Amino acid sequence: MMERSKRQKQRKVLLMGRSGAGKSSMRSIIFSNYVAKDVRRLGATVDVEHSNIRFMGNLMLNLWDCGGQDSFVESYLSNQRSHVFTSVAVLIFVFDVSSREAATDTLSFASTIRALHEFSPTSKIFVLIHKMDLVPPDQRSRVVHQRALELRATCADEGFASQQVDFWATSIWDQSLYRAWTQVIYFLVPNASAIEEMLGRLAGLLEAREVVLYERTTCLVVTHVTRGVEEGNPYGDRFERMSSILKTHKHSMARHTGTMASEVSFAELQIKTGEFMLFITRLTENTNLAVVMASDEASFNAARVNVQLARREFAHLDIVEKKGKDGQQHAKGPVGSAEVEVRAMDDGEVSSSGRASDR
């Protein structure tokens, strides 16, 4: 059993890249419940915007969204150098794949990771090659591969080992953005392997084909366990699709309930077909669990009960400090959630995912 520490774990995350690369847009989609069509109204980031984002209760992301204008970057690399680059857990550097100043972008990246290596040499770097929707589909693989080769060489020159750097092709218009940020979160979550072990035991108890743990606010995948026939599922992006579907569903509920999308949650969602059954329900106050099973009503209902019974074992994932009347620390859950129960009850009924056969 993992250590049930009540101490919040703060992780400093830098979000950097040249002006117009799309940094603030992706941050707003992931953490502020924007949809892609709404980010056009966002202005440029001025200097550094700090956000303390609670994730899974006891993990606090200290996100620094750093403006990419040349004057700001020069300041980060000179008089603010130690302040910006000290104690960094993760650097997310965003490249605009359509930029006509690729050489300048690479020089900016090299200067950034040089400063990072000086003050936080053990940091993890996630390079997001962004706006891939602007590249013709038949050219995307080649473009990403070539850019990654060039940038990996730059990282090596500045002292970062290959395993410290990951590359992801992203766009705000598809699931790739969720996939990349899911990897960031997985790296930051403490004891992720222990969580997977617990989920594995739960999946066996439920006789589930697959269980997927989602963070409730962002709808990002924390981790998953896949078993049996589900290992052959051809839809490799199904987790990110579900993240996008859940986020869209939250926006729909927000419109109908008159609440903010960030405050909306649902009690349970069910999908039943002749090939599989799925339900998504609360596991802890800050996480949802998706369970995929064979199409058997009795096993399905038993699994729902067993997830409720298992909540206590997973509750320590959400330990958060809050001062009570006596000044002591107590657990705190999300505030102002609007609970809406959604069910698709008939075999083959299409849910908000569009096509029930897409699993």
Contents of the next structure:
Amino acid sequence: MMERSKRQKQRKVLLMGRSGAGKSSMRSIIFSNYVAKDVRRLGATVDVEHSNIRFMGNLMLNLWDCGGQDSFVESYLSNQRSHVFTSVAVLIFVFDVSSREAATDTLSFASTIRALHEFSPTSKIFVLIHKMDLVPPDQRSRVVHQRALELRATCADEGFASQQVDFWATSIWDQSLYRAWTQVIYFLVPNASAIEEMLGRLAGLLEAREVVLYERTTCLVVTHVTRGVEEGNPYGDRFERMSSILKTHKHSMARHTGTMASEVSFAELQIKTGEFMLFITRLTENTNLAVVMASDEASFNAARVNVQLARREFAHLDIVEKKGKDGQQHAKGPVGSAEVEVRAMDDGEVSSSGRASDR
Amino acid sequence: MRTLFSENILSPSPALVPRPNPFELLLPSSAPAATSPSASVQSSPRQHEWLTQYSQSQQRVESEEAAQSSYVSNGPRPQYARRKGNPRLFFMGLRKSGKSSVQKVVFQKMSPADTLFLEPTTRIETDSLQSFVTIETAEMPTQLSATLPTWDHHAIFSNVGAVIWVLDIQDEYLSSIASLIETAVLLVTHHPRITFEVFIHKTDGLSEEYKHDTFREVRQRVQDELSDLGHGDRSVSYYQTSIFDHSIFEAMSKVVQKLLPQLPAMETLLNKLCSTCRIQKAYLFDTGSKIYVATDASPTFLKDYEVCSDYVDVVADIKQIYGWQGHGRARAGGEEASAVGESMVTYDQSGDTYVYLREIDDHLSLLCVMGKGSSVDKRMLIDYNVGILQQALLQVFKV
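Next up, can you give the form predicted together with its partner chain of this protein, since the form predicted alone came first?
Once more the chain from above appears, this time first in line as the rest of the complex follows.
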């Protein structure tokens, strides 16, 4: 396998598709803080554009945005074949749903995954059926379904098992873009289950209805925990909506303060209403946590304090891959009070009103 | 009882006769404690302004009452400066200048890109925005000219509070200016109390210099023509607008503000709040249409408005997502005294609040862009003061 330092995990992600499918646009919106309107400025990608994106601190995404023009594709499939397709963790293939050459697209797809199968047979394939805003709403599910069927057959032909391939319909003009990329990221984050478990415990302690972990720069959801009442929330796509809302908010703040959107450092956002209370705050250096609670001032304030204390715990997730217990032992060293809180969290004995009175 | 101000603001000489302040004018019952005599001491220069405005509007009201009797305001209270109930706006302009687009984008929340598909207006269309104060709009199709003798302009203009002329800056605007002058003259002669606004529209995509030059040119021309015709003293307001950014909302806010009689009261309240809580800028937003109905006296920059308007959007969206249980409850019936919605966002590590939002009622929100010094300890003070403001505002509008 790849020999890397314990601290960093590198994942190679290929972003491929025909020329003009929307690969660079998606990449710039998600990772480079472009607004959907700005992507008009992007020109055709020449050969491969490499980006190394730090994600969640210890994950390094090695993103290969491969130009889709025929000459480049030729070159990947022939003389650069092994260079491009070795050690790939994820292939993201983008189809332009409005393309008039569907058959050629499919052929191109087939040859690409054939090459992929030669060198990285265990990689995961995400097929994004893009530019869905150009399809009338009533036809959307039918079109996606048809395409997916065809392409699944192609993948099966080339030797990929059906669970290795995922299909998503996307558009840069709504939140579907965030949903698809959230799935990609979730697949790539190495310790997702450890994070989920810790979040679950935290949510139980806070008595929160929902706890969502976001990556700081891209505002993509890494994982979430839903408890109790919130399971009935009719907005199934609320996570990607939140991503989109937060991203827009970041841009708006950047414009106002005159800084770059990438530098805007968010401290906390609170919303209190009669039905719910929500706060979003920094959890680790690279992630933000959103906590949704019932509308109760005392437990809300207690939750905020608890999350501040929990930061120490979660900081370990960024650097070391050691799971829960070890992380806690590390925390017992330095600060006395923190130690008490950490153990209390462990036992889960502390009630929310008790917390409030401590302050 | 605690007042809204710190002790230093109170005048040292206590035996001052309390001058009539705007609150007392509007409220028959006693004003809230916050607006004690110290309010009048604080704001004496402005005091006279309001009184003058008030007496002017009172005269106007009296003459109107005498002139015609239709469209009575809520309740027979002629002594208050009520402008016949609801603010009414009337849009005029050449064809394809953008009148319907402006209405749809501001009042019906249509996306600006969709306005391409609007059909030309063929008859006089009226609409109303149900909000904390109902704003009614009407639009005139350009086929009917204001100066047609067969056209009964009295019937149309009698109820109107403001006429907005939309001038398309990207099209040939000289002919528009000519019609503008005609209409302005007509209004000045027959309906002098209607405020006349000019939207220099479709300014998106033009360079700053060009915008500035054209703006100045239009204004100059209109002023010249009007003064040639002997109406040089007529005040006409000009705004650069575009539906593709926030400028149209800003302009609409200013137009609507002129039509609200409660404006001085709201402005004073906001001024007080800003001075005591060290708020950089405060707006009273109409949550639905994102027009602001009042702001404090500090200089207004578009970017403050933009950040507040975007923040209102963020909060409204998140409320919709996570407040889903409320919808069912509201429909089930019964007035539930739900807790007041409030929100704040903090940037940078110092923990100073950046933007603060507080719902006054279903349609009205207070938005503050905070300056330095609104840290956690001060938050209690801010909460308290805003609470007082909220109660005061509710009282102002109850009349």
